[in-house]
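Below you'll find only one chain, the form predicted on its own, shown as structure tokens.
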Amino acid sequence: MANLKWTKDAETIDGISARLFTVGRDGHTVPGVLWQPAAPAGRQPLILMGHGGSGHKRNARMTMLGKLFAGEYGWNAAAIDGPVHGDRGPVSDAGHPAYREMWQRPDVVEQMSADWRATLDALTGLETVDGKRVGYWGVSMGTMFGLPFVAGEPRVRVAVLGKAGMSGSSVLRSGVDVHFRKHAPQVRMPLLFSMQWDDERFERAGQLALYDALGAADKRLHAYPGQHVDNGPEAFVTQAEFLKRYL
């Protein structure tokens, strides 16, 4: 736990505690936030949450999920800033030049996986975290970085991925399909894959191709019509219940 540093006192609202931290890794600083019940009941599961492109660790989606997992389920939930996002850079819009430049780094995916491993190492040292019950939630950029991470991390027992695929404008900009082709067959844990039937960044056929490539024996596909209609609370509760089944 020597590389975990709390950077701000916990904020507690409605029985949910949110606390900022950093994790040191090979000279890098990874900023994150941990949501927990204010009065945790022993060791509980940990959900790692990957935000989307142009987002950050405490954006509306991450905060809502952190509160859902901590408040309704009594779990620990943690998010970290992706490269050039949040406290690590200027990107607040996927059209920012730094976003495209990020994907040109030859080791950006490997470095983000290392950031997640270091974060997991640090947080599983906490007395409130059950290191044997770890899940991952991340769609869009949360899958672009998260899929390679969970493929090589045996401590992650279950995952929710999606809103990503083998083709589309985001693939042309990022080249992430190379990583998907390499790592998708290695994803073995139970998996729920969420897709938008009409996604502006990932083509329908490319999303289905990614789902088909996933190596998990237990995988489920949830397809939502249109765009952005999977943002309702019922979708997130369904995903949380899927995670719960395996934690």
Contents of the next structure:
Protein chains: 2
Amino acid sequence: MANLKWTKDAETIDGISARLFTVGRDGHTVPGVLWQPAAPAGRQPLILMGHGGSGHKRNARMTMLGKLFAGEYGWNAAAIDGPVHGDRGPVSDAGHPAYREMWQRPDVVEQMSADWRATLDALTGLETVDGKRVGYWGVSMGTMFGLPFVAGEPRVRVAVLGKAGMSGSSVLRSGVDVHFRKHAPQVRMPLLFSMQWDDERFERAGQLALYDALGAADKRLHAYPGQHVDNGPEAFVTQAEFLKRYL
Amino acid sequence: MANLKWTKDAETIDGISARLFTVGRDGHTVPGVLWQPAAPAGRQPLILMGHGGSGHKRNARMTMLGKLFAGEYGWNAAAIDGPVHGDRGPVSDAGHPAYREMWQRPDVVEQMSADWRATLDALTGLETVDGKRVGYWGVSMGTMFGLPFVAGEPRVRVAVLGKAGMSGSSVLRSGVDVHFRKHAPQVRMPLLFSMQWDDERFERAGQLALYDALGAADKRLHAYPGQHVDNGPEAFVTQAEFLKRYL
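Coords for the form predicted together with another copy of the chain, given the form predicted on its own:
Whole complex next, starting from this chain.
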């Protein structure tokens, strides 16, 4: 808790508050946002949400999910900026050179996992958070960073991953396939892997191979037609219901 | 309606009635069962349910689904015996020679589609059935017969298919791949295709190829670990919620 700072008063819209925070860790700060019901009903689950490449903690997708999880389910939902994203740097499109440079740092995945662990430490200290009911939601870059994180984090009880794979140009450029090969068998919590059947960034066979490699005994693959940015009509609600089943 | 005969008084258990019927068609009769709420709330959707190989219209799976659809959703749910199955003949395990002989009849798929059409004609004449809200549920043999049926039946608005594929020994023995290749592109209604990742009867690649070939713009693949007879923990509820979304 010592490292958690609220940096802005809560904004409350439609009964959901969004609070900006930072978590200090080893001399740097991790900027985050927490959505929760303005009137929380005791300790509730926490969903950690990893945004996609070129996105940030409060982009449209994170905001939509934060409102869904807090508004429809009464949960806490937190997102943090990825390295060189949002308040941490210049990337606002995936073509920015800093995006590629980020992946070339040998410890970028380990550092982001440490950022998530520090965030989880801090947020589970809140009296509205039930530290025994923690889930993770993140696809695309949210899986590239999130999969290694959840593989090593027993406090995360359930996960939604996807839109990423073992092979394909996006994967090879990032070098993240090394982390997938190492960590996928260690992912043991119940999980839902969501993919787009016609994904132009992560090839189909590589996504199926990643699903295959995931070590969880209780897992499911959901595949919808469409490209990387598309989503099945019921995808988010189905994912939320899946999280609810295990939290 | 002229061809529909109730052959047994309704049995009502837990507020759900199960009524046996036959539908006459071209000199033979098709035996079926209809589950519905004992006190139906006006015209409700109808789910046609195709049982698996060696099963029958009232086996444990059909009964479970009939009670789920009628009890939790208030729908009508009907199953009919497949050729040489249930009241139509000797097959009670997939190793019975009559099962293989059935697939060698050149018109077996067309005849079963005609049986389904006659059943649909008859049941949509009931005052408790909304003929504009009809779905199909059938995996394995329920897809081997059901896919060609729904491909040619515009009254079926939504379908759950799966546990079948374009290749593999089960498929080749049945010869049904010819029908899948012909009819899969004609399946246009929203659909959910469910498969088992480690299916020992229908190989993985052939199931993915069948999903790929389905002509529906709005489709989703759900894959769970396990063999042919296994099912994901939330599979049936997720399928029911999918049907509900489109009915």
